[in-house]
Amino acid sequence: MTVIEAIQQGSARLENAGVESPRLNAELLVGDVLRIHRLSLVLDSRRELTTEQFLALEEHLRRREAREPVQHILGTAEFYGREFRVNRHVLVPRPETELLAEWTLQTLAASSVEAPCLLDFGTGSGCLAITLALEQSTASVHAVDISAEALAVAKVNASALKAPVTFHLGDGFAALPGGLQFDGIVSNPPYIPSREIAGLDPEVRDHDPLLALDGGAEGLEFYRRLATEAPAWLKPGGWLALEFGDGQAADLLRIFGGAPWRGAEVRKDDTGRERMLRIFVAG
C-alpha cells in the first residue's frame, strides 16, 4: 500500500466512523507511523508502506474508529505552536483555550506591572501556565491542579518545553501557600453542565476526564467559587481571565455583577460565539 492508498483508504473508514475532519485524521494518523510531518506526506505520495507502518497504521485507525481522539492516539497535542503530551488524564487544548492565551498576553502587554506573579487554576496539561511561562518570561508563574495525574503531565510539558512553572497539587486555592499575591489568574474551568455529559461527542465523553468537563448542576460550579474566593489572591487592580461554555456569558456577568468584581469584557471566539470573561479587581 503506497502512502496515498493508506490516506485515501483511511479516510473513508474514518468518514464511515463519523469522525469529523476524516482526510486531515489520516493524514495526522499515517505521517505518525513513517514519523513525517503531515505537510511532508505529498512529497511521499508514493512510497510504500512496510509491513511494520502498515500494522501500527492499522491499529491507529482502529482506536480512531472507536472515537478514540486523534491527540491520545499520537500522544501530542499543539496548542500556541508548541507541542504537549496528553494523555486520558488531561483535557486535549482547544482552540478556544489559545484565544484566552492570547487575550491573556495582551492584558499582560498593556499593564504596567514588569514581573507579574500568574495563576494557572486547573492547568490540566499545563498548556496556559506553560505558554504565558515562555511568552512573558518576565513573569512568575503558578499552577494548581486536584488531579496528581493531570499534574505530572504537566510537569513533562514543562520539562521538556523548559517551562519554569511553579506547581501546586491539590483542591485550587487551598493548595497555595499562604502569602502568594497574583497579579492575574487564567482558568478554563469545567464548564459543562453534569445532565449534558452523556450527550458529548464519544471522543470527549470517553475519552476526557471527568473532573475536566463536569462543572456541576449549571455548569457554573467553579465560576461561582472564583467569584468569591480569587479576590484574596489577586493584588489591588488584578484580574482574572476565563474560557466558558458557549451561552453561558449572562451567567457569568451575573455572577461576577457585584463588589469587588469591575470592568468586565466578554469577547468571542473564531466563530462569533462568546467564549471568554476578563474582569478586574477594584484597585
Ligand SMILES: C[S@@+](CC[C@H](N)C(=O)[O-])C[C@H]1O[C@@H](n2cnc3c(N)ncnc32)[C@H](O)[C@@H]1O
Second form
Amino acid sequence: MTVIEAIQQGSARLENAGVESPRLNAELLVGDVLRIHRLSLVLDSRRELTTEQFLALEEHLRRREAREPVQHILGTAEFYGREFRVNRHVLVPRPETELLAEWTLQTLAASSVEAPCLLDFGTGSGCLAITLALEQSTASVHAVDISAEALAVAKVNASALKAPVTFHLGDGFAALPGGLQFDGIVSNPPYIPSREIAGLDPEVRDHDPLLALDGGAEGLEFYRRLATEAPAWLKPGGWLALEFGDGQAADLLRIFGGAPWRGAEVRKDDTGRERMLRIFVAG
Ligand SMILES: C[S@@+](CC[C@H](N)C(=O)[O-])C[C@H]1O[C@@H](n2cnc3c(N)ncnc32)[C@H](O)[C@@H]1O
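Having seen the form predicted on its own, could you now give me the structure of the form predicted together with the ligand?
Time for the whole complex; same chain goes first.
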C-alpha cells in the first residue's frame, strides 16, 4: 500500500466511524507511523509502507475508529507552539485554552509587576503553567492538581520543555503551602454539569478524565470555590483569568458579582462564544 492509498483508505474508514476531520486524522496517523510530518507526506505519496508500518497504521486506525482522541494515539498534543505529552490521565489541551494563555500574557505585559507570582489551578498536562513560565521568564509559577497521575504528566512536560514550575498535589488551595500570595491565578477548571457528561462526544466522555470534566450539578462548583477562596491567596489588585463553558458567562458574572471582585471582563473564543473571564480583587 502506498502513502496516498493509506491516507485515502484511512480517511474513508474514519469518516465511516463518525470521526470529525477524517482526512486530517488519517494524515496525522500515517505521518506518525512513517515518522514524517503530515505536511511532508505529499513528497512521499507513492512510497510503499513496510509491513511494520502497515500493521502500526492498522492499530492506530482501529483505536481512532473506536473514537480514542488522536492525541492519545500519538501521545502528544500541541499547545502554544510546543509539544506536550498527554495520556488518559490529563485533559487534551484545547485551542481555546491557548487564548486564555494569550490573555494572561497580555495581562502580565500591561501590569507593572516585574516578577509576578502565578498559580495554575487544576494544571492537568501543565500546558498553562508551563507556557506562562516559558513566555514570562521573570514569573515564578506554581501549579496544583488533585490527580497524582496528571501531575506526573505535567512534571514530565515541565522537565522536557525546561520550564521552572513548582507543582503541588492536592485539593485546590488546601494543597498550597501557607504564605504564598499570587499576582494572578489562571484556571481552566472542570465545568461540565454532571448530567451532561453522558451526552459528550466519545473522545471526551470516554477518554478525558472525569476529574477534568465534572464541575458538579450545574458545572459551577469550581467557580464558586474560586470566588470565595481565591481572594485570600491574591495580592491586593491581583486577578483571576478563567476559562468557562459556552453559556456560563451570566452565571460567572453573578458568582463574581460582589466584593471584593471588580473589573470583570469577558472574552470570546475564535467561534464568537463567550468563554473567558478576567476579574480583579480590590487593591
Ligand atoms: C479541565 S482540566 C484542565 C487541565 C489544563 N489546565 C488544561 O487547560 O488543559 C481540570 C483539571 O483540574 C483538576 N482538578 C479537579 N479537581 C481539582 C481540585 N479539587 N483541586 C485541584 N485540581 C483539581 C483535574 O484533575 C484536571 O487536571
